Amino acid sequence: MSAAPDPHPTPASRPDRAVLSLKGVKKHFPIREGAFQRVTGWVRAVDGVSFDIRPGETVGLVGESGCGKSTLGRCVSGLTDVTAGGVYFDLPAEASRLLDNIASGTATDAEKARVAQIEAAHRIDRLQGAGYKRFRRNCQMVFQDSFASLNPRHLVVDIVGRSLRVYKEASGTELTERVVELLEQVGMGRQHLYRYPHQFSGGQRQRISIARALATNPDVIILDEPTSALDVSVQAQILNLLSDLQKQHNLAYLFITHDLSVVRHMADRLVVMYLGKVSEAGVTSDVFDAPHHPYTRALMEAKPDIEGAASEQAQGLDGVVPDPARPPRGCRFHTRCHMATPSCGWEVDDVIRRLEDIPGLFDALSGVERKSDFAASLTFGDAAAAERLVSILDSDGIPAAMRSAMGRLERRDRTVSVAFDEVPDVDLRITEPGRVASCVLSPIEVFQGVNE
């Protein structure tokens, strides 16, 4: 006798579907100033991110602090509304291709007519009723701070069993036994039921968080730095636990971390973020073997113990992440890149950033008249300051690529006019099957480390 069809099929039972699909996700936070709190700008925490999470796979999301990883995790889990783009749950491959056609402008009128229907059925911020309830129970999250994410006034049995009560799956003695089963899956037991979070170690609290996430038997779990606050020995226990649970339940993970050693061990595919955008994505082993973006290479060189020894040629990362309220044009990484070229997107803000690092010169700046992002006139309080800026911009202290991109550098009394070659923003492009990167250099040039 054949098995009865599943009345509520999930992405795990339909491999042609992605558990979660991100399509151009953006999250911008307003900058408010003045007594009336008027919006004067936007912090672009996430600025157009797209990738899929398949059943049973782990997608690693890495980058420096402030690159937008945790914000994206909250968008994916539905805890934060997106500014633009969308997150889609249980999206069929055909519908995913249709949405890609819409984004690229190649969709037919018939395809455009289907968009509203697809969004109503799969886009998480458009789901209602049973559809939203199904997404909510199938997408869980484990937070970085296990102490802050567990209610200090609730017992473990209440924390882990809450979702079972909410979805009316168990009550009374049955609920208690279900909670015991969940605790045993994460290496704990019945003796922990009636204790409070402060009575546990950091590793035990993280196990409780994982048990809570498993309660509704979800398809995907968002793991936001789940081991960063733990000792190394405890980290290994939690990572092995997550790996075992994934095999048992065919779970999909979005693993957010800054630890490349951890993500190399855990992730099937890797997504590298910088300043709100994806710099590179591909199969984890391929990305580690041959990075296609200088930022990815710099991250790996900043973690020399990946290969067991530091390289004498390793340069790592210099400088700080630019202001996400005004990200650099072109390639966002060009301000810190050892391989930058004249076509990477040098602009007026690069001059302003140099001024901020020069004592006395930035204070002498009295006005900036912008003609565009790539051209402006800078006026100083005296001619000597203007002359000093010209000499600095024409010196070896400025990257050669920046000087080459400078189409005009003139001084008239107290005013310096500067203009750079205009270039479009660098978008992701396919560098090889299954790999994308946003760099003007070829993968071979990045691998060889040109301009070093």
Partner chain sequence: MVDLPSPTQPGTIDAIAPESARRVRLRRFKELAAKVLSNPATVLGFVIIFAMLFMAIFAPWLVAPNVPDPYQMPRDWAATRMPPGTPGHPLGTTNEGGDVFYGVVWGTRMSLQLSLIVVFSTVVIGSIIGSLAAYFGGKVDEFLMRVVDVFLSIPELIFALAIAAILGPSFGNIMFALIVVFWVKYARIMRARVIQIKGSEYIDAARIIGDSNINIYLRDILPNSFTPVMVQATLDMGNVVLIAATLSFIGLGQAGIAEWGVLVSEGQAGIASGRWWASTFPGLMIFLWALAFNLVGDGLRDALDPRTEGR
Second form
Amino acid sequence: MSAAPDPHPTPASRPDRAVLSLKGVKKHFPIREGAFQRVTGWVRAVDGVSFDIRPGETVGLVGESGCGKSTLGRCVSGLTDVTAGGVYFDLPAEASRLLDNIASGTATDAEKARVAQIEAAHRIDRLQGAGYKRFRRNCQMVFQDSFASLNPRHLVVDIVGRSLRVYKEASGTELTERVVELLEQVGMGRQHLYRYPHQFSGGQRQRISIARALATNPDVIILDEPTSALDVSVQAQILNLLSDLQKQHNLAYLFITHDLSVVRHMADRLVVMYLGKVSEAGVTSDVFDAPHHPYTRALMEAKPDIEGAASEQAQGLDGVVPDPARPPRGCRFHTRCHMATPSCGWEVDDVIRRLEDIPGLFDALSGVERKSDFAASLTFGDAAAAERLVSILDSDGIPAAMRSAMGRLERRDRTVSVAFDEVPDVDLRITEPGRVASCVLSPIEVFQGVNE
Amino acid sequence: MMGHLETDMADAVRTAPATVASVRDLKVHFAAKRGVVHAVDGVSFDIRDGETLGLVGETGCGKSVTGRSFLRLLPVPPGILAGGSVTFRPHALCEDCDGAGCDACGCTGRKAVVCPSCRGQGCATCDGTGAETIDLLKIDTETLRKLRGDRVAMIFQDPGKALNPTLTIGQQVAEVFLQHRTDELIELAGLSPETGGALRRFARQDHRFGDGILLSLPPFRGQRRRIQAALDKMVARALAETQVPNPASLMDRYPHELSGGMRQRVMIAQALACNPDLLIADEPTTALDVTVEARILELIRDLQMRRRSSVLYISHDLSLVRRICDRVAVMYAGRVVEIGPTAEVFRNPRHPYTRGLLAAVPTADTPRGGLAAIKGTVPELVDPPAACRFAGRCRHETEACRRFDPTLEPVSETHAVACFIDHPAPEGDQPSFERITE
Amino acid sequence: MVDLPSPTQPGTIDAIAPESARRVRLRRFKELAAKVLSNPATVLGFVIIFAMLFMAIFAPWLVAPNVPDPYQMPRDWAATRMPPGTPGHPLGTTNEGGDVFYGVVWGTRMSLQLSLIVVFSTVVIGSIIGSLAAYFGGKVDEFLMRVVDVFLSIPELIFALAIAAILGPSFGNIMFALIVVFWVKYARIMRARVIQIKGSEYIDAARIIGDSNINIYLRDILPNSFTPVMVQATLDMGNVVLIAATLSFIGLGQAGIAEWGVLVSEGQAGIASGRWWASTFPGLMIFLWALAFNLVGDGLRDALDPRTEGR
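Taking the form predicted alone as the starting point, write out the structure of the form predicted together with the partner chain.
So here's everything in the complex, that chain up top.
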């Protein structure tokens, strides 16, 4: 639609690059307490996430509330600083490999010397001057709440034309014409120029947000739940629009959503997050066909479907998402997993997570001595209470996998000593070419649903 | 003599139509700056005994307002009940089988209460059905208050807002019993049914000045404690039914200490505490994650099956309605445009709007960018003209659709639709699915 | 593409009329003005304020200014303690032969000067400090807000009284004292508003575009924060005069100037002996002034309520 030649050559013409590359991104928020606001802990909202977004593709980021997907979106767009790791813009494949080598500790001295240079040129929080401007123009964002993301006192022409003004690309009549052109691209028109956001419906406001994002002619747009507040018929309009625009402008999208049908429709590749970490990633259709992580499987089974057999019984998950300030060891999902094995990282805190709702069980507890995350002694006021805990831990009161993982369970008078087998944290591993999952089980085992 | 009469009445009730509630030509209007908004404009449907009826539609179609008008929970003004009726037939335990389910009650364990004015013979007040029929829109507020939470209960989208943040979970669930189950409470406490005075007032949450002092004196103190213990037992039982992990400890917690899913369980416990005949669920899982949603749906379904309550399930989510509802009513712009058994409506939708909605949901096979979006937006319902509400957005409309207003008419025994595609248009061109007007 | 019906009055002439940003903004302003003026009490407030403004602007034509200092009461020693209606002294005279009418008219000018200077200075100081606190947050915020707390913990009147008493009786000192007392409110309002606006998504959206911080402050934060400040400023236009009059009344004003508080103070001794006019007329002016700004302030608050604004 835009007749003007693109003044900014996009990385699209160089497919050996990632528009955005996330390398071990962490975002921890401090928990402050007391009168002096001392930091007493950290909420690990995002805890080491890596993936690339390539030119022209859509990466879907799914997960339930509190999994850190929105925080990650803000980190990627540069709205929030990262705690560790880095987000890189327009990163050549060769530089990406070099950074991976550094992270895995296999880098040569020559490579180490180049890191500073690469970071200055690509890492979004190190970019300066023209480099930063280029990133800012090329990475745009559309928010979920179209009402809150449009300044209520600005007219559409000001909202959409703002970046043209910021980058001194147009003014006066020319600016108006450019805005009209942008509005036409999103299915609106000249008649909407001089209106306030509150005069539009939710779908129209989201179109205005998209037009604003298009104004800088970006390479990538981060879409944070862009259709979650919309009705299904309007959602369809917006999703169609986003697909059309992607084809026209070779846009890359990071599509953040909790809606699996939408992400299956929109995303080329899928990243599933749980409690700040990636539990699985791969080509969307492959992931939907055969999830390699029990969490992904649970998500997909819980999703009500418009097609297929109507009487499918959805399973859902028990329990709550654990506290992200103290995430479970091993695999973070093991506390709710239907397929948990003894090697999933059972730890002493799981005793509490599992049993704290049993009335009176811990009333007589007088002391806790934690030796490690995997071993502790609990001292009770009387031997009977200690025996009660032992008997529950030794029965069906806890999952069989958890019981098998218990290396030691003994009572000495009023003290119960529990020790679990120490296992390393479960990292992402390649399960298939182009697929990663962080599960100790093989894809076949996840598919068969063992241990239920 | 008595026995004979009772048999007669039972016969009459047995033939009564198995509907727990009927909405007829319901109209709810809102006064706005630009005129009267016809938010609900002539809605009619029945909710049958023991069924789950889904009420689906998009934002502003009037589905929530319809649900809320069952309990007259409308902001008045500016919400005006402009006409129509919502009749409700309360049920009671079937005395033949004591709730176990027998032929007399159609295996539901419940029977409609006999009409008090004609004793089941059929009269004008009960439309000749012989079952007690109450117009929820006309009864006085005191009667309505007694029905609310007891015979008709409601759960809302946001349990965080519907629960009182200053009361514990136990206190909030207890309120339902204190309001509606005073006798049962006194009985469970082991007191005589004739117990009166301050103790009864305590069990009825009807405090009077001086009661507090009186109940702290020796003879009453113990009895009050017994009532309190009985109350706690009832609350714990109600909470346990919703499969919360530890009902006893949950009772002392405050709403903000619970997760969204847990709060919704508490709401459900509260709503189902008195075994209502009708549960109105207004988007109860919209604020929840899918994995939690699945659990809550399973719970509602399970409790409903066991208690044989009827459910009006209001949602914007078609796939969800498809999963849990027996019948579905599709609303658009203040009207029911299509109603029928879920399987039939989803397999063979007859209204272009229903078809549009179904096609707008992305599926595995939809090519990207190829979603069938419905063009345009929902019309403003300020003084709507006599025309099909969907005209202007419909792919099949003709001149007739713009000049006449189709009414809901049957296409099969169970399935009705308000569209000229299946019914002859009064005059002019007949629209059809084959004919696409762009 | 999908056709989108016009959200405003489809089918009316407005929908097809060529628009311009200026015209739309003007219309919005007119709508807002109509909303403010739909309240009769607010209209009454405006009428009184306009009458007062008229009096202040045309004071030299209403009563000839005193030479050399027009803000000094002229003394007519030949006509002391004259009742209202006396030729040349329509509202009577004081014990010292001061013309009450002169005091009322020129007092309006003084009050206008006083309230404009005080309110303008406090709004500017308060907004800057409040914005800085909100913008920097952390230690800066903590420090500035504790300073504000200290100021707020002393009752307005007593604080102003203490400052004016230390500095000595003069009109300038009263103004200074009032500025010192009143800025804190604005700092607080502004800080709360800026923090709220700073967290809103349209600020994120502006940052995503890459706009500069100063632009975001001027284009997004300031215009959206200013409503409560404006309402408070209107109310304070009245409050300032009220407190200034109190200070003058208890003797901290500059003796002999044409100021309402001073006049009330001068006239109070005569009330017991039946000479009510010297205190009553300036007192009435103080009352009307405070009332008018309070009416308008309340009207603005209702009309500009951020919960209904822009919807």
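Numbering follows the first chain given and starts at 1. Whichever C-alpha set is largest while still superposing within 1.5 Å between the two forms counts as the rigid core. All figures in this text were calculated on a predicted structure; none of them were measured in a lab.
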Is_shifted residue 31 between the two forms (CA, 2 Å cut-off, rigid core): no
Checking residue 163 here: with the core superposed, does its CA move 2 Å or more between the two forms? no
Post core alignment: residue 404 C-alpha displaced by 2 Å or more between the two forms: no
